[in-house]
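A single chain comes next, written as structure tokens; it is the form predicted on its own.
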Amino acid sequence: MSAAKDGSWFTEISSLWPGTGLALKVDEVLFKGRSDFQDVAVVKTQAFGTVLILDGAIQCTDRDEFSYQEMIAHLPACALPAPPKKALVVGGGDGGVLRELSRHASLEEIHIAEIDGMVIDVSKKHFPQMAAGYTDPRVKVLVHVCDGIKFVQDAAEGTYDLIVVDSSDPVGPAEVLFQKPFFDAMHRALKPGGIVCTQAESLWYHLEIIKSLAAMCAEVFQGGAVQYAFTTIPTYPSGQIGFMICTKAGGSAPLDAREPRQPLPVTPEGRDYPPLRYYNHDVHRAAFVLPTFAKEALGPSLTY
């Protein structure tokens, strides 16, 4: 984004996706910056809106951030045989994630570790509709403007009903967050029968990173499941984005996330949310029917 200026296009170009590129008009530079961690940059476009950039990749856009981020929170959400009372966000500092957890109301306490300030203060400013999330009481930012692995390591074992794990692609600050240690730490803060999602790459992309994901959370979750399942998004590389969704165990048999337990969200009252426009229970359970290409690949890993 150095070049970048009002009328320029930006290109979103990678090593995860070689050969391939979206290519965005920008309008409009409405920020640029450097955190501790990152490039950070805010664009206005007229095919998306507003759209979030960090090191050169696309984060979320005005037009359709809500198929992501309702997805991520209400997949493992509704999943839950008992309706959920703590959670935590790792990463999600636009506040996504947050906005749309918060539409359970059994969640009593919602915590948020993201490691870079500068995420959370650009979206307040330029993304209201997903910052909106940080108004709930329930939310705990504790200024957790920290790393999330450490954080989740110390956290008390057991502490959570779900964890959601919002991040980039394993590249750069990102990349921690898709290895053994940091699952083994999720694994052991969550209750028994407690339930993760994380974000898991495109399957026309990334499969053999979504291989190796799958093969070690098998070896983490044991005795509880293993599962992906994927949502649409015309801005992530392929259009398509998916969820590595584990359960701990911690009943007669392990969780079977394609169902959904839980009532649809609603939004809190008092709160000027926009209504939820991608997730259902119908789409819940189709997303998790997968290709016979990535069932064949991923099949040796998931419970079901």
The other form holds:
Number of protein chains: 2
Amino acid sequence: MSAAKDGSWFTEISSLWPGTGLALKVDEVLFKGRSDFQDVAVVKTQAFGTVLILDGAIQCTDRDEFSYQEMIAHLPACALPAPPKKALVVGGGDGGVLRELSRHASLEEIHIAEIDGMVIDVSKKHFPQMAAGYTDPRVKVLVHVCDGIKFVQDAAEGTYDLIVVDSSDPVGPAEVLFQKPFFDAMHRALKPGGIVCTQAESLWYHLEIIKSLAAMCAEVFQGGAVQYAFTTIPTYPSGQIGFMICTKAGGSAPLDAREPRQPLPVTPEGRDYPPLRYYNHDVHRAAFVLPTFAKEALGPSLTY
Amino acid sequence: MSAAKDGSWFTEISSLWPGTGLALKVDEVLFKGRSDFQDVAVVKTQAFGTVLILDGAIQCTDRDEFSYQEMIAHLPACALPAPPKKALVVGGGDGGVLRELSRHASLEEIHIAEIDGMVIDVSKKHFPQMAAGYTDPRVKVLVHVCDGIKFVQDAAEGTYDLIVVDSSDPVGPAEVLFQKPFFDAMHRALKPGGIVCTQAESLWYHLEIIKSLAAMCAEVFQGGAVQYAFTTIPTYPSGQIGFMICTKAGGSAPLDAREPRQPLPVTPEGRDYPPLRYYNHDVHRAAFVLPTFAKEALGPSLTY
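Next, give the form predicted together with another copy of the chain, keeping in mind that what was shown is the form predicted on its own.
So here's everything in the complex, that chain up top.
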């Protein structure tokens, strides 16, 4: 159960970032529960507004969620040579990735496979700016409260142009989302030339995890491309989070996702969305530029 | 006095980032003192090795200092059209910026004006990898334990190709280093076409401070250029820190510091320096790319 209490400081402690943790002053605990999969807490903080905490780890906050949601959605969507028509979100129960994907006018269907219905429920109640993504009347949003890996394995081969994996860390329910069977299934479910973008931890704290992930992706996406990008976000460990972006073979050459090929995403008419606040085409290109220590570590597995 | 104790958690609390703070597990307190200017503490941490704390704010750590030191030194030095010959560091008592500047073979003199001798002393004892910058036999390092603002005001007009201001936050002894009289003095002390790079806080936490700073710089560096860049670093608030980079008028057009014009810095022969771990020319260009919310806020004061 989350240690957060009204008027106290909550510190995010985890074996994934030993000896360090972000501390947030909690004004009020809005929700505490235990789902079939994890501890779920929603707290009001002085610095970041409302915060969603799963198994003691900060998932998103009112103040900085836009950086993560915009980047994990628009980096892959804008890199595609043709406007995507069919997308899948695995995880992402808060709705933020749905909101960002729905800014892509070409999308005809967006499916979401979130394992934990409680995450969807608390988001609809406490994070209206993210849960807004569930209510887009233009795109067909199919919500599946189910195991993401099973959903992807059951999908017909070549179904999706785009898969976004908005998962928590590789401990607990999301562990399988960092393993080869899931990536094999995603590769199969993608159309030729399709792209996948997965939450892929911090270069500063998890370089060894990311190295293994990149090597596994290079095996799965043979003939395609494997790339890594990151965004800054104060409430994730180390203040940044990265994305593994893999493209299935399909065109004449592996897709280089560093180059944006689609126009800036726009808010669909009549939607009460915040404007784009992080993503732009220059940010897209810059997100793939790695500091020397990371470039040296990941380079051997990356396509570009 | 710093609250850090052996075996306890230290949380970095400040009015500059209310309601949030990085927590570090402290294995051992190595030094605690009060200088004429501030509280000085050195602690051994589980996650980041040895950490320097001034007035309760983390200044640098063994594990991630290279990101800050490399970027604050090489962004301005590599942007210059001609190799710099004479540089000044204001603050930077730990020696890390000296270490990085000494990788520029063209430099004939590097001056440093650090107000607090205790910072220099504890660095020489507890941070040998940074304090190594004090012992370069090839460049003439003049160490002045003195008030940086007075030192710059007393310098002859047109003395420096490059000034790096490695200051703490704009509360306490470093407050004057964010104000116009200091920037006027730096402008005067620079050669025509010379460049200054100052520690300029976090886009996520201090956008209003940075906006005011940029507007003031645009006033001081008329005919020259004002630009903003940032680097990622886990132990600074929000996980990043930025730099205000200003160029004095001198050439035919204001210098665009986004473009690196000098070769990659190299370690001088015989020096026991760590290799470059963050900076490369692609990172240089990418560091100036701002997320949309920051671009919109700072754009009116920036030259490019």
